Structure formats: structure tokens, C-alpha cells
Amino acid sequence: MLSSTSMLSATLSRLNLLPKPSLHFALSSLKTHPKPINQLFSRPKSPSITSKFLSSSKSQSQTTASNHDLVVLGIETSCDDTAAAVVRGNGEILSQVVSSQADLLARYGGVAPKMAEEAHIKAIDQVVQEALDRANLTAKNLSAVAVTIGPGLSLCLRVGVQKAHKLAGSFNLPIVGVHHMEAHTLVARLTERELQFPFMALLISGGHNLLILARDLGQYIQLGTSIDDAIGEAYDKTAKWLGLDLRRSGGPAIEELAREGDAASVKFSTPMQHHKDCNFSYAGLKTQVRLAIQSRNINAETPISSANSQDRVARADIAASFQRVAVLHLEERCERAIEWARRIEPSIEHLVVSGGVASNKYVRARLDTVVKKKNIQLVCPPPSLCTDNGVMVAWAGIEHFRVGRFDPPPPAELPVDFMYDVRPRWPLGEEYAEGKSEARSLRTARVHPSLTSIIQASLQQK
């Protein structure tokens, strides 16, 4: 097994934090060349729109001059939907494509990894080759394409991963490797324009649960995460036993149904209520949920369509009670997590919460409690940019672009055996001390180091 250190200088040659064939090469030009900055590198396909982004001493009306310029294609294939965006520097959004799963999604009661890469792998060209079209662009109007690297499912990441290579290596691109989870904050960048760091971020879905302090472009902390099952993916079983329709995915189902029930009439425990930190857990909440619903008699090979009155309220009063409980037990992090933010960052005005359940009406009105008492704003994207999306892809390689990470394009012809950069479990932050624990991290093997271990370490070097 490689040390960290081994994992930590090689993920650093694969991301590139200025316009060149590589950070070795920059830094040993750095020692040698006393030159201007945006001098010493090979350029990418657009330099005059690089050259201002790295020169501080250009005007605001250059700057937004090259905003209007910069064009970026998305790419986002980390799980189940195979998206793709054209986005603008101003961050207007030129297209918007997505291929949806659902039909897969309940056939097999969930993901299923195999079949969802072959789904991606049919969708793939049509998403992007549409995503262009409506953006009345061609690949040669791109000023650089970002994709998804990770987290995710590998083998999913790698059919976004290639596609990019392929239309990056064809138009002499540069790519920008995008780390899932920071797309899924910095959307609310590009919705509200006004958003500044610091600011917290709550990023919510089938796959993940995190709450972060995000100090700046690429430096985060990770105030809590998820120690086993996230809240989407409660949601999404909750919704198979109670035999919801799940071609929506299991969040809207539930909500949906939940309005009908009594949130009081079923008593689950809140998770983790003597563990004085900010991770999240929902094993035990599923497992409750489970003989619940076994205890009940429902059969969940009878569609909810088909269940007669009786049957139906009892389904309904188990998926008020757990999306009560489900919300509380986010609500009581979030409320621990704002304190030990504004221990760090006194300053912080906002919570973002983003990514798939934050599309839930009922968790943004709780949450919105949340932040009142807190005396700090919310601030959630628009459910079409909280799941899964090209566009939240494209902005982030717009932020990171703009400073100068990304890496140069590739060749236009790779060999068969190229391993492409897909990084499945890649954490965003380094951990919080207080809430770090020492026992999930010995069950957490960690394949590359943090986005913002990476972006630190070179920026020390450079």
C-alpha cells in the first residue's frame, strides 16, 4: 500500500494549479526564471482569457470582459444520471442536459453499478452532443471542459472521464478535474452572486452526508460526514419497503406521501443523540423504519396505488414519522456545527445546503428554523441544480479555472491501456479535531488524499 505521502506527491501531478505541461516543471522554472507569472507556462487554447484571470492587476471591466468569454462544458456521470452543461464565466447557463436512470432506478430497487455504467455509456455522446447543440456551440467555442472525478462509482466516473479526454484531446482542451461533493457547493455561487467566503455547506444525498466550513476556493474543513448510510440513501429503502414508486427516487416519494401521515403516531429514536459531534448516521434509523413496517403487515410487492385505505395510512404515518426524525437528526448536527464554525470563521453569514435531498420542501423549511435561531441565512440552489447536474460541474471548473487549475489538454489519441484519474472515495476537507473520529477512520481507507490537502501542499510549493 502507498504512504500517504507516495498518494499525496502523485495526485499532485495531476492537478495542476497553473497553465502547464506539469507542477514539476513550473516550480523548477519558478527557481530559475524570474518572469512574470503567466510567462513561464505553455498556454491553454484561450491565453488571453488566462493571462487576465492570473494577472490581479486587471480591471473589473477585462475581468467581466473574459467572464463573458469563458465557455465551459460540464460533465457528470459520478452515479446514476448522465448530465452535461454549457456555462458562461457570468455564470449564465447556456444548456442544461440530463439522462435520467429512474427507469433502472426501480427495476433494481437502487443502483446497480454494472448497469448503470452501461446506461451512461448509450447516453453519453447524445447528453453532450445535445448539451452543444443547445448552446448553438460547437466544442471548438469551449475554452476548457471540466468533468467528474470523484467521489463516486468508478465505474460510472470513468465513462465521464473519458468522454472528456476524448472531446478535450480532439480540440486541443484543457480539462478540469472536479471534485463531486465542492460542485454541489459551489453552485450556490452561481445562484446567488453575492455568496463570499467563509460560509458552511450542508451537502446532502443518496451517497453522502457532509457538513463543511468552506474557508475559500479548494480549503475546506469537515465539521461531520456520514459514519455509515447517508440520508438519501434511508430514503430511497424507506421508499422500496413501503412500495413507493421510485422512478422519482425515494426523497419525493416519501415527502410526498408524508403529508398525508401523522408524524407523531410512529416513535423512532433520533440517531446518534449522545455523541456530542456532527457526524451523521441512518443504519439504525433504517433498521427502525424496517420493523416498523414489518410489524405493520405491509407488503411492499403491493404498490402503494393498490393499497386499500387502511393500508395506506398506516404507510403514510411511517413515512411522516421518519422524515420527521430523519430531518431532526440534521437538524441537531447543523446546530452543533454552526458553533464550532464560528469558532474557526466568526464571520460566517451563511448555510448552503445542496446536493439531491436538498430538493426536499419540508428539510429546507426545518433547516430554514435552523439558521433563524442561529442568526445566519440560508441559502439553497434551485432543486434543478441540487441533484446531480452538468452545471454545477462547469461552474466549478469555471472558479478553479480562473485561478489556474486545471491540467493541459491531452493527447489526441490515448493508448488502450491509459489510466484515466477516477478517484471513487475522495474526501473534500481535512477533519475537524473535535469531531474526528479515530475509529471511522480506521474503516475508511482513503484512496487519494483531500482536494484540500492537494491544493494546500502546492500552493506551499509553489
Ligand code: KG4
Contents of the next structure:
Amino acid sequence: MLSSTSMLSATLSRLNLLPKPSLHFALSSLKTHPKPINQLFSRPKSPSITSKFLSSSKSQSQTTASNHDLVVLGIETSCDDTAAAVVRGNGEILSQVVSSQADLLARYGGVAPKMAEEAHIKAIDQVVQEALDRANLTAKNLSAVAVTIGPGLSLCLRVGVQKAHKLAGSFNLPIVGVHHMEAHTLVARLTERELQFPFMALLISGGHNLLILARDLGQYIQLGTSIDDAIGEAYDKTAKWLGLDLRRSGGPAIEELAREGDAASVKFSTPMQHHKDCNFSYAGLKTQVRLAIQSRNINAETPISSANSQDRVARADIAASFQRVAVLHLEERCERAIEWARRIEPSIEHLVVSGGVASNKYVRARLDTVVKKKNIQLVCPPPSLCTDNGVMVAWAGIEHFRVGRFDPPPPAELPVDFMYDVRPRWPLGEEYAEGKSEARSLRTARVHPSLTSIIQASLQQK
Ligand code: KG4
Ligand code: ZN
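For comparison with the form predicted alone, please write out the form predicted together with this ligand.
The next block holds the full complex; its first chain is the one shown before.
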């Protein structure tokens, strides 16, 4: 199912009112620059196709393409949505397309990597083509292709990365490899153009719970992370066990049902009360919810639409009580993280909240109260840019491209057994040393050094 978001239609209708930009002129001027594009930025000799985030010695102000001329296609396939978008360097969204695997999710109650991969393979060509068509462009007009290379499911990441290489190879386009969580963070700088580094970000999605201090582009300190499950996973499982309609994913279904319930009726305990740090844990809350559901004889096989009124009230009470505690955990951690962040960067003025769960109105309202108490401002991208989307990837690509971090165009033909650079486990930043706690994640296996350490190493090489 191909669906554009409400943001898209708003963007498109706005675009229709504007005079058509002279894209061909703008972009051809970029492409016919006397020097080939990969020499416009100072780069290491013999750049390798797999070496992501090459650092240039040029500053942002020295980049050659003006913001209007720069047009980037973003491709996102890290989890269950196949998404693509075309964004201009000035932040104008030319198109946004998302093909959701909601039907698969509803049928299987979670993401099965092999099936998700197949769904991406089926959708990817059409999604990318549609993004180009809606932007009134062809791939020839692009300045670069940005693609999520991690973290995520490797089978799924590979589909997007392969498509990006195919397109970039055929049209001689540079590639920007994007960190999915950095893209969730940076998209706030597209919607809030005044947002400058340093700022804090709480990234809450199905697979991640991260509290970070964003010091600069590509430079992040991790203040906290989940030691087990992410909050979105807890929403999804609660929704499944309560027999809710999962076609829009579990989060929105719980948010809606919670409005009918009494949030004080079930006494769930708040996670990690004894750990005075900024880490998260949702596995214990999930267990509490499961036990509460069992003890009230709620049968997930009976969909909520067929539940009698007493049964519906019981389910709504659990949804509301779960949501209150799940979000209270976020509130407590954010409050502490603001204090920590101020020790490192006293000038902090903003907390960005992004990732799928950030589209929840209750989450936004509660976190707004926290930040107001601390005299800082909340920045939440619109819901269609909080859940996985291609715009955030294109925008992260634009931010890195502008400072010269990209790979040269790959060859038009790659061998069948070419090893694409995908990074399923890829930390965003280094852990805040003073914030290290005993509550450690068991999932410590790292495939790649963090994005921040790669960028710092490349800056030191200069
Ligand atoms: O960022 P995202 O689209 O994909 C990942 O990177 O995981 O986040 C998806 C998660 C799912 O767990 C979904 O249930 C949750 O975001 N979500 C919500 C809401 N909308 C999406 N959770 C709570 N309330 C919502 N309104
Ligand atoms: Zn995400």
C-alpha cells in the first residue's frame, strides 16, 4: 500500500502555488561545475566505496552548491517501512512516500526480518520512483542519494543500500550513508530552522530509547539508553496483548484507548527507581502488563471491537495505566539528563523529542511540563516526520553532504557478491563517562565504532 502522509499533501499543495523552480538549470550548474563533484571537497586519495563519512577540510560556508540547488533523495528501509523522499538543501520537502508493512505487522504481531525484507524488495523501486515523480524530477536532477546504512535489520538495510548504489551508479551520484537515529535527531533542524547545536534529544522508537547530547553534526554524547526493550516495543506488545487493531502499529492504538481509561486504576511500578542514571528499561513493565492482563482474564483473541463494555473498560484501564508509567519513566530520565547535559554544555536550550513514539500527544504534553520546569524548550517534529520516513534521511544526507561527508559515485556495475556496507549495530555516540551505571545492557556486541568516534577520527586526520 502506498500512502503519502498529510504532510506530503500539504507540501504538494503548497508547491503547486509556487512558480516552478528552474531545477534543470540549477542542478545542471551544479553538475557541470569545472571540477568533478568529488574534487570539490578535499578528500583522501583513493576513496573507497565503503568508507563512509569522509571528512573534508572545507567548512560549511565553503560548500559550492547553494541550498536551493542541492536536491537529495533519501531512502529508508531499516525496519518495517519502505520510505523515500526528495528534499532541497533549503529544507523544502519536494516529495515524501511511505509504503507501510502495517498489514504484515498486524498479521504477525511484530517484524519478521525475512518477510520485512521481501516486502521492501517488492516496494522499493515503486517507492523511489514515486518520490521522484511527485518531486517532478528524474534521478538525473539529483545532487546525491542519502540512504540509511544502520542501525536496523541487516536484511532490510541492504535493500535500501543496494537501491541507492544502483541509482547512484547509473546516474553518477555521490552517496551519503546515514545513521538512522541521527536522522531522527536532525530532522528537527529541518522543521525548526533556528535550532542550533548544542541541544539534547530524546529518541523514542520501536527499537531505540536514547537520550543524547548533540554537540555538533555527527558528535553526540549518549546520556542514556535502554538496557533491554525500547518504549515503542512495550506499546506494541501491550497493544497486541490487549487485542487492539495493530494496522497502524500498537502505539496509536494504545494512545487512543488510553483516553477512555483510568490511568490510576492499575498500580504498575515505575522502572529503575533505584538507578540514579539516565538509562531506561521496559522489559519489567511489559511483564507487569502481561500479568495484569492475565489476572483480569482479558483474551487477546477477542478483538477490542467485539469486547463487551466491562471488558473494554478493563482494557482501557490497563492501556491508560501502562501509558502513564511508561511515560513517567521518560519524564524522570529527561529531568536528570537535563541536569547532566548542563554540566557539559551549560547553554542548552532545547530538548528534541523524535522517533515514532514522539508522535504521541500524551508523551509530548508530559515532556513539555518537564522541560518548562527546567526552563528549556521542547522541539517535536510533526508526527509524519517522527515515525520512520525518507525526509529525515534526505535531510541528514544534506547536512553531511554540505560539509563534505559523502562517498563518490559507485561504479555503474557492481559484482553480484559485492559487500554492501550496512551497520545493524551502530552506536550514535560515546557513553557519558560519569553516567555509567551498573545496570548494563546485555546487548553490548558492537559491529561498528560509533558514528561520533568515526567522525572525530576523521577530523583528527586533517
Ligand atoms: O521510529 P519508528 O517509526 O520506527 C523505529 O525506528 O522503530 O517507531 C515505531 C514505533 C512503534 O513501536 C510504534 O508503536 C510507535 O513508534 N508509535 C507510537 C505512536 N506512533 C508510533 N507509540 C506511541 N504513541 C503513538 N502515537
Ligand atoms: Zn526510527
